[in-house]
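In the block that follows, a single chain appears as structure tokens, in the form predicted alone.
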Amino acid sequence: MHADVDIPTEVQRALTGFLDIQQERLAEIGPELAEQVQAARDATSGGKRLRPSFCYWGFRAAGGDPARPILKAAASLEMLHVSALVHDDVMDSSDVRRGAPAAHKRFEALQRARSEASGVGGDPVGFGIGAAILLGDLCLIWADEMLHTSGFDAAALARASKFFDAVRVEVTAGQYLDLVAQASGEADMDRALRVLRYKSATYTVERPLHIGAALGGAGQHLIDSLSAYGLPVGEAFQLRDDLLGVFGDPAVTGKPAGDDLREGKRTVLVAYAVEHASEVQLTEFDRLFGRPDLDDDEIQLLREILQDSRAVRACEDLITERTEDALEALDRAPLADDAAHKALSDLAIAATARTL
């Protein structure tokens, strides 16, 4: 990404490290758990590495030296968003990601071809679900692992475990958010902007800058200035990522089209529509929106609603500002590396401004 370490390729080498060292501990309670490694370790293959990276440069802004540990530490958040994304697809029902299959139906087929080889076996669906959601466990309790065994001394781990707890707690608590609003089949703006920040915008860029700061023994001013900064840039990242789960395409996003309207995901992008959709609108989106069989043409109707309602162009509107905003508070912030200037102004515009 910077021309002074490749991130992506450092956080992929701390990653498979620790799992190389997670199949020989697990190895010795049984050969079977050898499947919820190498699933860890497909999982946390490629990627867009914007919560390691955000953690990295938080920690150059702070004046962390980069010959510390810092990306060993920077991958755990990529181990946490693992743990999310395999809890997110089991509650969500989604068949793909990252144009494989998720990993309940991974293991679902697992399950499928063992009893069809046996002739004996249990329910495929249930175990793909069940073995998914101690998949995501296991990489939770991961993530948890591999900060606190990354190479920092206990002084800087206990001020970065304070940002940790809270990232976690905070991207828990907007998926229950994010229940909550699909199960109450109604499009709450207010809800969808809480949303919005607690499952997306502090979990994908504030606290991942925090705890990298953190570890480089930041000050409060600089933390309250990468919220600044970090705040807008992930509420933008999450308005494009819902328009792209909408409109983007297939082939690029590795997610089926559509599915965000299978799925009746209550986003800004749906709430702004039915706050400003016609009657006649309001009654063919209701008709259609959430259902799971819904064909190519029921799609392309849903989209024409948002896109008929101005949603999408309020959306677009939002992420400009939010991005303006962002730009805006970083040229403010007290950083303590010129470096981690320009590489935060490329994050922000990478992470708002992508097709994937």
The other form holds:
2 protein chains.
Amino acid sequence: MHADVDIPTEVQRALTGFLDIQQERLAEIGPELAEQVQAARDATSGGKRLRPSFCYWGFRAAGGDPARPILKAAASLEMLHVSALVHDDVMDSSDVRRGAPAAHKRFEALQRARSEASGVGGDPVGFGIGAAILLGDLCLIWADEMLHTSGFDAAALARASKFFDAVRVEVTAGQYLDLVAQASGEADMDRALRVLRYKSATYTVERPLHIGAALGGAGQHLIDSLSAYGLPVGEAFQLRDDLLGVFGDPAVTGKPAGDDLREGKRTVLVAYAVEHASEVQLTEFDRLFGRPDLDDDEIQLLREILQDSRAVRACEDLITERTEDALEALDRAPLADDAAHKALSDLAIAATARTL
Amino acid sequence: MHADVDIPTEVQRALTGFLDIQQERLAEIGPELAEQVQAARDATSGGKRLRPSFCYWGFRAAGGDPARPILKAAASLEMLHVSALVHDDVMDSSDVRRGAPAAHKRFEALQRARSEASGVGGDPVGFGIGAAILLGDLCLIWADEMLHTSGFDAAALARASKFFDAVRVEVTAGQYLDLVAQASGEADMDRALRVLRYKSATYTVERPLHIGAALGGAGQHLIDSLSAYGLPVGEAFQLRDDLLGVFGDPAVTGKPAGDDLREGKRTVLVAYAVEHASEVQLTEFDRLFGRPDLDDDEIQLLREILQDSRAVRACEDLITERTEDALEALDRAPLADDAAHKALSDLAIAATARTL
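Condition change, the form predicted alone to the form predicted in complex with a further copy of the same chain:
Entire complex below, previous chain first.
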């Protein structure tokens, strides 16, 4: 991303170092816990490291000294993200994550192998779900521990913890809104926009910026400016992600093609289509959308309805508009560092572009 | 418990006050979140408040000033406990908690009513599980926020957070050991004793004492003395709880009679019975134990095997021995306060007695 720092490498180093320490602690409790640590290692590998990147550049935007352990602190957001993903996959019964089995499927396979070897043993599906709930809990706890043992002083941590508390609650609340939306079976643009904001925009962009900026000693004016940039970037990022969930290449997304259509994800894209589809389109859409057994032709039919109702066009327009808003806000923001301006501008474009 | 402080009332006040603030914050995200706050209110009502009590008396044992907000800090342990219970009930498919529907059953009923009213809507069982996972996450996050916003200074919080990190990881690790034990279908005394220690003894007694003592400024000698008292009390408490899970009165335990036998809980009681049962008893035990559909006669048969194999006697002996060890350790502990000695002595007896 930037010549002076290799964020993915530093984040990976922080995660690995932290999990090495946890592995020693957990080994005292029992050898079985190595299974949880290994699952955490695998789940925290890869990914785009977007949240730590925004955190890092929020810190630099506030004039934070890059020699401070900001990437150890920023890596806590990746641990938090893994917690949310692991629990989300259980809730959605999503079996694949980043091209590999989701955590609950991984634990299910582990238990199946164990009971085949011993000839006794309980329900592997239940074990997989239970073990994944606990993995998500561990990652949620560890995220907090990573932040407060990162090496910042108590005053900086106290400033940051206000935003860290906020983001943890917001993403969980956003998940609940999403769950209610899926369960309601109703398309509701207002709710889809709130899910977009709390499950994604604050969580992926705004709060990571705030946490970094608070650690760097930011005042309220910079915090507000980072919201003006971060919220639209976060919304545009999620709108792009929603389009990729329907039209994306499995080789890029790491998920089966059209997976969001099988899951019945009530995104802004879907809410727009339902509001603007013809009666014939709507009948067809309702018949197919959210069915776990959709075949390729049915996926294609749903895609065409999303295209023909102009929902795709509307999402692309929103992405463009939000990204432009963000870049304008960035130009007005009182950043302490020109490198931060360049990096945040690049991140806004990368996070919302067609190819990511 | 003690004339100078009404711990349950103060803990309830702290929980209610904290949730009032969270309710306002969450209302900004969406009206749907009121359902989560209400579930948290109900789940944090009642209970014996054992963990906050040990935390309070750990603080007093260290000479902490009772005018400090120790019961606000101690109430965080009740929030942590609710998180563990809510996720535990999902993992065990336990439908009843403290005589009321478990959180996932409560959300399931909510969704069922909602979809009956609207005529549309998805799977209520899946909704219930997802919503309960999120409730447990919220309570886990809130536990941390309650502790670090309780009003203690940064130095005291830094001392306590070491133990708070430990207890959160230990209880989650203990749950995983327990899950592996249930799934293995094998009785294993070593593993049952480790579950006893990490899922209960450190979590219910030792760490709450440490957190309170650390907030009160305890040195290492007192911390170690509180372990010498707290671990055996915690183990005796859980052994009593395991006996009540099999032989307890549903009116007292708030769970159906023999529920632990239907769940197939691999307790120390069960591990002892399996190690010492005759071949005939063992065949009968294996046939019935862990079957969700056990009737009253079958429950009675399992109870008789636990009695006849002397497992009940062995557990009662362990409880007596551990409680005596704890009381002796208490007499040697360098407590700053005679009231703490009296209260911790009373708590040891109350937590391990037949009637609790």
